[in-house]
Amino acid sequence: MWQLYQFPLCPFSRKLRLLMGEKNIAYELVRENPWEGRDEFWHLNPAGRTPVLHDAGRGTALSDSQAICEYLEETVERNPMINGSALQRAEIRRLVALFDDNFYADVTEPALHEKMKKRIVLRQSPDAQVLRQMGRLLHGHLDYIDWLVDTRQWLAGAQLSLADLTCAAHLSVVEYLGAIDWKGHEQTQGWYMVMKSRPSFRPLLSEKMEGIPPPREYASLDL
């Protein structure tokens, strides 16, 4: 069985877990805090980042969430999440990159640093100015997601895809940290509630980061 090295609020690990859930791929969670810099983990992934998908029996260690997702798409035919025509697949990959690169840099990473790492690793208080700037950037991203929801059945087109899973993974981390204001973004909130209702999402909603309780509405499926 695959072992998935991750920590509960890693958005890239959540993206992979959602994909594996949609494809019904069994795996075992292994807790890994990459900021601890364990030699054994760096041996699996010299970049020192989660997620890592490891099969000791086959001597296989895969790293980088997108590389792992592409590998699973190529090797597991069930429920393809990079689907459709060549143009459709390009659009899915474009949106995945948008969320993993731009949304992460603007929103997810600052939220994690200020509300998680400063609390449990650095023992510092969050910077209110950084959080305000993150909130402004978040609303810009939500505006774009609103437009996608208004004009398409799913974010990348007519079918559920890796773009939806990736966006939901990042939003779930920001929501867990209590950093989302949905006011004015009912379209995205409604789509996100549909994503949260999927069976693949249930393990994420039940998992907690020690020392950082989620807000009450985190596990709620009601608007």
Given for the second form:
Protein chains: 2
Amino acid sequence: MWQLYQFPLCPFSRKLRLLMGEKNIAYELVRENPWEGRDEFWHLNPAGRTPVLHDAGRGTALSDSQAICEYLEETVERNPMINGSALQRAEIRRLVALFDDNFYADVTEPALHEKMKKRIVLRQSPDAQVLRQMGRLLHGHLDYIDWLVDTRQWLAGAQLSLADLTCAAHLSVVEYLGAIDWKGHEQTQGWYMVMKSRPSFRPLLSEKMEGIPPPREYASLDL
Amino acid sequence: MWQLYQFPLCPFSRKLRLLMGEKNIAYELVRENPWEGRDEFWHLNPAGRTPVLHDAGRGTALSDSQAICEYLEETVERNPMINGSALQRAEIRRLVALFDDNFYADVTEPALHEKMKKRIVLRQSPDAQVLRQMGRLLHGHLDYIDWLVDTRQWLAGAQLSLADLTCAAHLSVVEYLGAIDWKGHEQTQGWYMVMKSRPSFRPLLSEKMEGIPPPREYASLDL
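So that was the form predicted on its own. Now I'd like the form predicted in complex with another copy of the chain, please.
Below, the chain from earlier opens the complete complex, with every other chain and molecule after it.
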């Protein structure tokens, strides 16, 4: 069975878990705090990042969340999430990168640093100025996601895809950290509630990061 | 014909140009300085990054370098660069991400910021401390690339792949900026000279970034 090295608030691991949930692929969780820089973990992934998908029996260790998603798409046909024509697949991958690179750098990463890492690793208070700037950038990203929701059935087109899973993974981390303000973004909020109610999302909603309780609305499926 | 929006020292555009060169895909260059934030460019790519591959005739604008590379792999069969079994393809994509994410953040991005952006945009002097830290991190990355070169024919295995093109693209930017010290890394230097002597590399070596002359060894194919 696959072992997934991750920590509960890693957005890239969440993206992968949502994909494995949609494709009904079994795995067990292995807790890994990449900031501890364990030698054994660096041996599995020299990039030092979660997730790593490890099959000790077959001696296979896959890393980089997008490389793993592409691997699972190629090897497990059920419920394809990078699907359609080459142009549609390019659009899915463009949005995945937009969330994993831009949204992460602007929003998820500062939220994790200020509200998780400073709390449980550095023992510092969050920087209000950084959080305000993050909020402004989040607002801009939500405007763009609102536009996608308004003009398409799902974020990348007519079908649920890895773009939806990736965006929902990042938003779920930011929501867990109490850093989302949905005001003016009812379209995206509605789409996100639909994503949250999928069975693939359930294991994420019940999981806690120690020392950081989520806000009450996090596990709720009501608007 | 494809139009490729880029600036000469963009490592992601270089990776794409190397792939298009290997696959013999025609394109013309359109100069874009993403830091100027042109509205027209943001309209093509809301991530605001180069490269963008645009076909005005067909109304197609592709962005994110990896999404574009995957698109070209799927639509142009000649000289596949993400090839082999699903596991081999996962290894190619893992290394591409290692160079595009980790190597970029540790080395290419600080080199570009200190030695290009400060010179031609911000009109500031480079920060010697940042460059020293970049040099230390580059040394660690070169150790890992040495190991790949020592144990495999090409970086990801028995075949030339997008991993080699991506690594060479980043190294070529750092070399252009005069920020590489090859001492102790003769294996990687030898592999890089082989990459540089490929026809796909030639257009890159003759191109200049205004105001920043490359060191003499940049365009040289001798060790």
